[in-house]
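Consider the single chain below, provided in structure tokens and representing the form predicted alone.
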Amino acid sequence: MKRNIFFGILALALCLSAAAGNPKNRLCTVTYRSSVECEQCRKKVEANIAFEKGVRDLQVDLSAQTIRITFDTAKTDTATLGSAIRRLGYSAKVCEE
């Protein structure tokens, strides 16, 4: 009986620690106002920024001239992503949402 209780508590502790370390809890989304204007710009951004460390999702909206990035905060931050966009030759100003 004591053994079953011990293993039950151990299993519960493992489940709770796995939930606490869930990477989905570390995801953040940022939108940049950028100078992307054409399909080539979109392709260039998608081909390069999608492979930056921590990037989980990337959406380029040409009509609004924005780049929306969902990223893992444990691996990168908004300043690093903005710098990566600027290295491609585009402006990158964080939009306040």
Given for the second form:
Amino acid sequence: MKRNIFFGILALALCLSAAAGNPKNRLCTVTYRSSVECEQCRKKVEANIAFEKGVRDLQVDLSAQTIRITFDTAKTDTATLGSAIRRLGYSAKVCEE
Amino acid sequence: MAGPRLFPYLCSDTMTRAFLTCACALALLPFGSALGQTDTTGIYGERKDSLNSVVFTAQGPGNFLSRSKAVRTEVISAAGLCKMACCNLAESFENTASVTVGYSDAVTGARQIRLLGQSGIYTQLLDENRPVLRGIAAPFGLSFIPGQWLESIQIAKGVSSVLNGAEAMTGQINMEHRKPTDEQPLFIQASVMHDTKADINAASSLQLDKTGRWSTVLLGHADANFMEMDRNGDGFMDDPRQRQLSLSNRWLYFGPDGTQVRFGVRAIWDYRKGGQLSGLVRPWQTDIHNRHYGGYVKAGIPLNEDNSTNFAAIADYSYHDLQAGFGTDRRYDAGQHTAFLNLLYQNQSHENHHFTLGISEMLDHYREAFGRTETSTLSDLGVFGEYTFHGGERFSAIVGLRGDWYNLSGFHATPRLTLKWAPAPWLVLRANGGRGLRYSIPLADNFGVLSSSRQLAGDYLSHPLEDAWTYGANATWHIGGADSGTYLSFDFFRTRFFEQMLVDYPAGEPEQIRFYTLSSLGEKGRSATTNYQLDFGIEPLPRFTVTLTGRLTDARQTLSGQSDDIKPMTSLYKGVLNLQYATRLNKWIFDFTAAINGPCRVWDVMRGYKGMYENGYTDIYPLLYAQITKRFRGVDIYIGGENLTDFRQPDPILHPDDTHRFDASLVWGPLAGIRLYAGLRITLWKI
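Could you switch over to the form predicted together with its partner chain, since the one displayed so far is the form predicted alone?
Up next: the whole complex, starting with the chain shown before.
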């Protein structure tokens, strides 16, 4: 009996941790309005923000002057990413979508 | 005996003349009414919307067709320059079918290219729209431009603008260097090949004040190989031992009123020793020193507030010294001073009508010592005008006309016409045609002939004015819309020479190489090439790009010492397949290139050598390249391989043991075989 309870708890824990740890469930996308306006800006952002912890996808739109980032919420957040963009010399304000 | 004829001449002389007449008439039209247009990219107008000048780098795959250019233009982007080792400019063309890269000979390591089936000497090489590496700098010039110094390369087929002179006959190759305004205070690239060839490049772009008015870029390059390799066992090095050091400093001043001044200096030292292995007793070796020094100034001054009218000036000076020894009894020592001045007035004040007027002078002073010493001064003083009509987004026409006075050949007119029409967003049609003129420098233009014990005969120290007309058309279909990334492009180009310096290895005189002009053959002499090319590009999956290119070339040249008129050593076709896959965020990039090179008709003297070339043609051979790149923040690491099938031209040196018949100048294929390499790039961004 004790053995069955042990395995039941173990299975439940595994399911819960799998659900909580599913990377797809932790992904979030944020768009920043930014001062990026040239190819050099695009290259600089792509070469640096892509390697920020938790970043999964990145799109720089020069005509709209936006940076769209998909990231893992367990590893980073919008404030950290905004700071990373500003450290490169560009403004970063979260767009309300 | 005539070998396979892929296709006959498609265009008769009547057609050619009719086209030329129309082109001349159209070219003269604007001078009857209003003078018009230009494109001074690289001189002016680069910073209207941003600090960064080149709009079409970084995006998309490594090679792509420019949609915006009026002339059919293939762009090799920064990404394309990172697909392969691309140690220098010549190697940057390995993954394009438009340009064929080969060796001038089997011993000196000099590389040459072909565009539209003609030698690279007929393609004008531009450094941000300044003509560079001409004359005696040309034989090794392609190895003087480190690939990692470049931001992009644009290959324009056919004749284009008249603003840079009349020398472009088959096309223009324009190089865009790393910019002073790049926010990269430090870039370092280093690579090594398994045959011990190593190179290192460094670049530093610095913005010197907060207003961004002054900026500079320092560029450095060094390469060397440390071992003599002889994989085919013929006693000759596959590649010469080589040392090269190259330095450049480029500046940009951007004034508050829109004035731009660009200036820079460049120095190159290059030494290479090739030929037989050093361990042999009294080896036959080549010993070649190149030194090149140069500087330039470009200025663009706006004449009104919106910069729609402006004045631009370009001044350039270079000195090149070439000391070349071949064995113990042949030397070619030469020096060249070149001065270039180009003054332009540009008016773009009307939305639909732009025009440029200008005057230019190209002055070359040569000293050539080959047996005897000859000095010569070649001058080309030109006036020119170019008019562009913009009919909205869909249509544009550029008509250009130069009038040049050549000190050895008198006055010549150079008309050129370019048309672009986009009847629908998914279709672009282009056509261009016109004349090209250049002085021949026979020994420098055909440097490979010096790696031979044959005696040179004829006019090899003269400087005839070569004269060619090129015309062509291109249709590009953007499948699925302009932004789909899928395209199919077809182009046709034909070049016909009316005067050309010819080089002949006459079968009846096996100890001679003869130089003579096309006009000396009289009515029967003709030299022309016809090219067809098909390009297809698609992105079937996200981040997976496929480009496929095929080229057919029909090159004809009347040579009195050959049995037919098929131009020797020109491949009949080439096909290239490029595959690239990048993982999300480009953290891993996988590149693969496969090329198939068609046969070349060989010189008659090569037929039957060691049982080869019995049908008069070389073998078809494949070339495979692969590279894997892993990117970290600020650091890229890559490994790759070139010529993975290890194909090498069999017995590239004819009669290596016979001092009277020795010939290393008859090269059509790879010499070095498979090469594996590894490298890294470090980029420090301005924060």
